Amino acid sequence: MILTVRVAEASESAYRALSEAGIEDARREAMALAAACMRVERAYLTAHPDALLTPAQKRRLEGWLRRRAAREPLPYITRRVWFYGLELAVGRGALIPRPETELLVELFLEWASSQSHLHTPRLVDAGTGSGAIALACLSRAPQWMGVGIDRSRRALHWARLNRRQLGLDTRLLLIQADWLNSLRPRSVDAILSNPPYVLPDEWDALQPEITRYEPRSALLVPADDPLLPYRRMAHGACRALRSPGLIALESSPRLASAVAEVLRECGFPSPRVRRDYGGTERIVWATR
């Protein structure tokens, strides 16, 4: 428990009990989280160690210390995470955007640069969850309207804010539904997606952040049929995309191969995989 409120023994005192519950990095998330509970940013910490915390902030801080303990995501506990440079608003029914699905902006950027020929280009965010994905891509592409799409309202409520908080409110449009069975035929020009990925036999391996905290649904595969996100995903961007289109999707490197014969089985004639910075096969993509 912190006995002070001065920011320097606070941090410490942060420190010290993130340590005792496992968490690593605890260094830099007592400073994280002791800097998003006064609502400033960490190098404000480091230039005022004598900084004094109110007592509703040291309370909120212990409270906050408390979940993080049990091993509730950082994010979660201070609604707010970085993605492609933007500053996102997230909490629990939504995943916590991840910096190697940054990729699949990049992907698209760098094939919507050679797109300037078309007329109002409109790209979907399939499973949005907080929007990350569709607000990092209009953010850098201003000719393009977006669709984010999710079946979950909760995740839904976090790209509103995110959209809201980002002045992108008359360019992407927000949808509750499955998938892609909303989409008009012919009507889009590019379809973004981070489906489920992983499989049952990793679920147990995982951080505790993740299978105890963030959506389930958003993370794993069907047992019986791992694939199945995927041809959801083919079937409905082969009705769905204007020619020429780009379907680009998150996968893992258990599943890329196959995710590229779905595609290929689904009209998509040369699906390529692009590795992340770690070299793991990690984006599926293809144009028609």
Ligand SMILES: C[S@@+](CC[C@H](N)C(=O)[O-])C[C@H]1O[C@@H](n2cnc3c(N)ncnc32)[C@H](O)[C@@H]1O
Contents of the next structure:
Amino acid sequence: MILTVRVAEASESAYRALSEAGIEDARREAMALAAACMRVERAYLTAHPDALLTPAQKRRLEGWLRRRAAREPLPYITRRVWFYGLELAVGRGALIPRPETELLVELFLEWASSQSHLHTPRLVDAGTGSGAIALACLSRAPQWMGVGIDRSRRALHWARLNRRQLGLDTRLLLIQADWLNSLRPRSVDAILSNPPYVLPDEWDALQPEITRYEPRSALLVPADDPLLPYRRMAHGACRALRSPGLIALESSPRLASAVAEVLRECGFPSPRVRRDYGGTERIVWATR
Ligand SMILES: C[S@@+](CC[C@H](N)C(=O)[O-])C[C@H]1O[C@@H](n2cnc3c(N)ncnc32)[C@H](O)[C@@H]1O
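Show the form predicted together with the named molecule, please, because up to now only the form predicted on its own has appeared in this conversation.
Following is the full complex, with the preceding chain placed first.
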């Protein structure tokens, strides 16, 4: 319980509450929550320890601390997350974009920079969630148009919000569909996806923030056929992708070589695997 409304004390009480709840990075998170509840940058709190929280801000912070102590992820509480330099809105129903997924954006931008001859090129973000991948790519590749596809209506709500906030309404089409089924043959130039890839035997080892709050359907692969999303994507890409074209799929180190094999079987002759900055096999990609 927070007893005072000076920023310095409120942050300290928040830190203690989160530490007691076993939150690992309690200091940083306490500052983040205090700053978000006052709608200021974190640096402001350090520079103005004597600033006062209004009673409404104090109540909001207390509510947020209870939610965080119950292991709700910080971005669902503040409704904000950073991805590839963009501030995105995110909440229940949409996966929280992860830093490792930024590698997919980098790989796309590298490839796209060598395709300047393409006329109004089009990318697809399959399983777009909050729209993170598509929006980051489009914001850095101004000549591209995009299609974000997701089966989840709740996820698409967040993607629409982000599209509007970033002023990309005219460049990103969002549709509710099953993977690439709704695309016409030879209609797109790049297919990017971060599909579900958590194996059922990995579920119990995940943090409660993930297992209690993030959508299972965004994370878990089917127990009887873990490669199903990849096979669906590869078959769809085979039909929908023009040449030259790029397919790039995020994966886990346990699945990466099998995913490469799936791409090979679907007619992409030389799939490659890119490691993330931690050295983990992360993206399987191919061109044609
Ligand atoms: C791992 S999340 C990725 C979300 C977002 N692209 C990101 O990287 O933050 C996988 C997404 O795929 C969507 N999804 C799962 N099965 C799908 C399907 N059959 N068709 C379309 N989208 C699907 C989920 O709703 C979820 O938003």
